Amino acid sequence: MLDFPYVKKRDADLSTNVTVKTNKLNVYYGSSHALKDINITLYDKTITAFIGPSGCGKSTLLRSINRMNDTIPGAKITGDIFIDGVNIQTESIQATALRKHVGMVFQKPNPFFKSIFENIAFALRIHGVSKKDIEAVVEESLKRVGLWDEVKDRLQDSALQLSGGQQQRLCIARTIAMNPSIILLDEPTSALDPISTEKIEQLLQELKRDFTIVIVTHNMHQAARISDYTAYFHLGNMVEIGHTEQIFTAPQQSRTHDYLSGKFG
């Protein structure tokens, strides 16, 4: 057993609703070949972790889930991904309309060059929301990622006069003003300090009531307290997925073993 002492303990009642299954997915940037025949199922309002070395695939799946790697010259995709039972991969599908399904929140706080009230309300308004609804959505979002008594008063200053940790929240506060079913982050706490990442950390514990939640993070602890599935990858391979409990206490993969156990990585 490993000696991981922030492991989370798994919930007896986790969702076995199917959210995102893909079917041996590839991926090509060039002649490299950065994700090789996943199969993967992720599940309805949980958390996952895609742990691994740099380079091993992780950002790569995460962008394929909302179709970034669309906008990458040279890459190519084979295989199916699904969500809600739909192949997203499929023509008729609009990768403008699949990114207000699935949200996506990126490792550096990337606030519009607008103010708080702006970030949020901009996508809102382009949607067609009425101003009487964008101001509730606002001030709902900004209190579910317990901002709004912090900027209540200051809504129409530039959202750059936001410390690094606020404005991580802003960005997952647009998101979720979108009422996405999933939200992907992309290691969302690497540029933050240790309180920063813990307000961020205990809002996804939150968020995960009502959004599937998937995080690529190189931080093990951190994927350890509070992901309840997570995916460990190397080399563009999945090798193994599972509880987080059992993956880092129990691994079934010798690879695995040795990433948690610190040989490799």
Given for the second form:
Amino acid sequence: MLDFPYVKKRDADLSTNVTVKTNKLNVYYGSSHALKDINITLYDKTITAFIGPSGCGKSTLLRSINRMNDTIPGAKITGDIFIDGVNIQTESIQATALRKHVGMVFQKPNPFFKSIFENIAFALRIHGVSKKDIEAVVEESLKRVGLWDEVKDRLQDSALQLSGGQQQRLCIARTIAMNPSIILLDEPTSALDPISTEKIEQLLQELKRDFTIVIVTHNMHQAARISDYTAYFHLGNMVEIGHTEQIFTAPQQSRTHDYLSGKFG
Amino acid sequence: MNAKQMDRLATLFFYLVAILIVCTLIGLLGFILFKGISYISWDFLTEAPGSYILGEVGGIAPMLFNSFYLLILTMIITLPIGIGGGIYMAEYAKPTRFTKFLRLCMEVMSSLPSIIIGLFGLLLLVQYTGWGYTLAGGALALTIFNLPLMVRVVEQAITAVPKDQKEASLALGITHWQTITKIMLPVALPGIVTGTILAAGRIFGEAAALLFTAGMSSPNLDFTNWDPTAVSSPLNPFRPAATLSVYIWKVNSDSLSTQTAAIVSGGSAFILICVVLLFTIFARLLGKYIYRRLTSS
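Form predicted in complex with its partner chain, following the form predicted alone:
And the full complex, kicking off with our chain again.
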């Protein structure tokens, strides 16, 4: 029997609009075959969690969606990834333009070594947002992640003075300031304490109204609590994907069941 | 002897080695500074040299100026190339055989005997170009050792920037080049500044490479004429210039009076050591200051 006391109930009004769809996606790092024939569909304004043991390919898939794998020497990708129907693997798609549309938050909070204000303003300025608009966007983004009241009097202080949880919310603010449609999160709470983790999880529930969210997590309970869909990966294969409620109560595959019951992983 | 005794013995040995190193340094510096300070006077620092061959002491003002000016000229040449090379090695060079070969070339370049560089400079920068002994020739010769050092300083400073800073920037749709200039270089700057000033100390004391490039004498300098094209202007890069280190060597080999040689070299050594020590301290302070400013912490 699987024992997950806090499984998110299936929302009745889940969108059926496809945001991301992959077709026979394979990723190789040198001679290692990191992802094998992945066909996955992600829906608009939902949270999808990728779970699985270390090295199963969940982060690799995440990093394919904003083409961060391009920055790794020796990475080779075959197959297609469609975002809103556009194949992002074609050469005419610029990675820099794609990454404005698909934001990413990392495992360890990584604010720039700059002021709190500048952490958000920096990328906006580079992308040509006017000075007047920048201040408004900074304020709005900080409000949306619930950080505004905590930092509004010290926007010029170094972001490194914030606590880990605040830093991670700042990184989320920096990402949503770009007004993306998809936000990718790579184990965003694994370096945080339980209270900061809870704040981020609540925040994700709010952000779901406006963004399609994909989260990689090694914490099965987190996936059960917050996601609408869960995909289970093992050794580069996507073993199973389904509604979170179904995956955590009645997985179809025995490997998923074994992982969720703690038999390995 | 059991393992525990061996451990104690080894620890004792390493302590002794450390003490030996510190004592050598303190002894050397103490001797030079203690002996040298008695020769220092306002005139020694501000006067032109006397006829040292016949035993006149005089001052070291032109040599001191030449040493600093040559350092600045060398830095003007090496900094842009060194920063460019460092960025290339840290961010663009793929781990190919060509890159390995490049690294080997730089190691060889920085370890060439400086007198050989001097002779090569004589051939190329003095005779082939027809410039004669010039500051510019000296600066180019010094570039040969300094450039590999600068490339390594910049490369290491950039590589030491946490990888997550780069990823954060790229993930916001910022280009690689903007990521380097706006995110990575500011974080790397304290390391670059510290490394540059330490490398400057090495140049400041160099003598052998300059004997046959910048020359062993200076014209009579007119410190009121700052037109860089004038022959007697201190700023003219195409005039011969003996630096402080070269001057120490020159006086010792030419002077008929051993006493004069001792006074001039003792005083000059004092100044040289002071400047290099100040460089080292200044490098650390400036590095820390820039780091605090740029990270607004």
